[in-house]
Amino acid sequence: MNAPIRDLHSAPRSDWTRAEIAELFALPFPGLMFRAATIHRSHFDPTQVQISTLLSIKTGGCPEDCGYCSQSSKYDTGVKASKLMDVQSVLADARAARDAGASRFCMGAGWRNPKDKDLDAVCEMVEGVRALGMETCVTLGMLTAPQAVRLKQAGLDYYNHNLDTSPEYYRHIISTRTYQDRLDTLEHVRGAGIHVCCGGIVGMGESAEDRTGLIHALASLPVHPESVPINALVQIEGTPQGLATPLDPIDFVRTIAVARITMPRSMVRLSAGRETMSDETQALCFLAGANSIFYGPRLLTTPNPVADSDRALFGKLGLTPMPLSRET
């Protein structure tokens, strides 16, 4: 357990074993702390976090089963079905977010998959907080070859679409779609030149095994997703999760670690779960290696901590927004 980091230089590997990874959730915490923080140095100023935010522009009705979302229609979580948000009042929430100090705008809809007639309202979204010098970053559910295409020829910079969680424990959390069905969504976006957004849940009452099931899934794929966001489990009433027990935060700060280890020169996002962590846990987890995260009052549908939190907390750190840097 005390072998050399590898050439902090070198080029991100796909080839981790699931054993590799287990050795590193294994390491005693400040040994597995140093080595995070030390390759995160190597690829990112650690006083820097990316600032992102989030809007829902299509709620509820969703007919998958996820065992942890409130959109889905299988679940009573009072969550109402809502139609397509305008373009103007999407773009309206963008440049608030931006002069908020976003540098990324996430548009996220309930559905399990995108009609061809709503992209046209979705590209024209794209193409207007790009026009307000932001990153755009997508989710609208599974994503076939020609529509991904399309979205890349809007200007899409990234889109996301999450594991979830290991291979093996997928099947108790969702039963309408694949972990394959997954993969190939991610392998149509990577094929259209749009970045890949991807991570997963924690706190699902996955095993550890599972945990590292689903960090090797992700630090597996031929190309690291280029940002990465880790969510811990927001228990919502009606949802199959309701109850999780909740993950201890130094096992969460643990996958954070893992994540930046094994995926270098990812963006690893701490992302939902933000809401109900202490100042503390956030802290740890930015010396881990988080370097992005959701800023403003709700994600979708679930809490996050308000703006002004986010500042005091990013004052008392030495923290800054990443400044943007488009790479397409």
Second form
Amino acid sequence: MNAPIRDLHSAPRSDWTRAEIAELFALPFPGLMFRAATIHRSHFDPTQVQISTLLSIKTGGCPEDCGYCSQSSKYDTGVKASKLMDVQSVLADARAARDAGASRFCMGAGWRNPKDKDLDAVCEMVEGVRALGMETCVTLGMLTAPQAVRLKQAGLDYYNHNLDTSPEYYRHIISTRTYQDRLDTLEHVRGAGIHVCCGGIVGMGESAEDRTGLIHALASLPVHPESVPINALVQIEGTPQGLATPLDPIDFVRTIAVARITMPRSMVRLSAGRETMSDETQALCFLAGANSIFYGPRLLTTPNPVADSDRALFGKLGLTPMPLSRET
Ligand code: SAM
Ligand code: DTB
Ligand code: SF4
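Since we've got the form predicted alone here, give me the form predicted in complex with S-adenosylmethionine too.
Next comes the full complex, this chain leading.
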């Protein structure tokens, strides 16, 4: 892999082999970072970072058994189940996020899949957030093709649905839905013309081969996700993953770099896990090509760095929020 970086402006590839991706992961760190940073700056301004704020619009009581999740009813995590928030409260939170500098508002629900009647309220939320001039994203679990079309008609910009891990390791993490179910939802979202936000979680006791498998699965999608969240597991007491051995930060940075190289035009999101990450590790992630974050004091049910510390980090690194690219 000492060959020159292939045409920096060629079309993104969906034909990466697992061996090629494994080779990228195994590169000496300086070469990997140089390659990722070069590709990053050939497609993006490396000083700009897109900022989204998350809100849990329906928390807990979820029938799925995702082994990392605070919201699964299978585990005793102390998260109380709540009903779907009312539209006006969601819009008040969105306005506050916009005023604090977020350009996208992401609404998450602890559902296996939305019921059609729940979708009425979610569509109203999407319309309301859009009217505030923000991009909209929701993550509601599995979606049918007609449900995806309804969300598109309401003006939804992004749907988040993660593959979570490699196809092989998946059965160690979740038993209540299959990898194929997830791929089907992604196809419905893509088919409706909604941008896809799809990534995974690392630090769940997976092997290096599994991290290769996750990136391979994402980079093999016929069209790369426009947004690729790479989450460092937030350990939740009471879940099967509550005591997982944390991933070495350098391996986390490598995962970001390989996502950047294999999906050059996607936004790579440095997602969950920043609360316990040093400024230095986050700086390496931005050098490795991460160009979006979640901003605001909470993710869904767990803390995120407070706005002041993120502002200080951006100041130290000379980073600025990415302006909205679409006209709203
Ligand atoms: N219930 C819906 C679903 O699973 O598709 C939407 C919400 S779910 C919480 C969204 C994503 O958050 C999950 O797919 C997972 O990748 C991520 N996530 C959940 N808990 C996490 C944790 N403890 N650490 C890191 N990422 C987590
Ligand atoms: C994603 O990939 N990460 C976000 C968002 N998409 C929905 C969620 C992270 C959740 C972290 C654990 C929690 O706060 O419950
Ligand atoms: Fe439910 Fe989503 Fe949590 Fe899985 S990740 S338990 S589907 S809320």
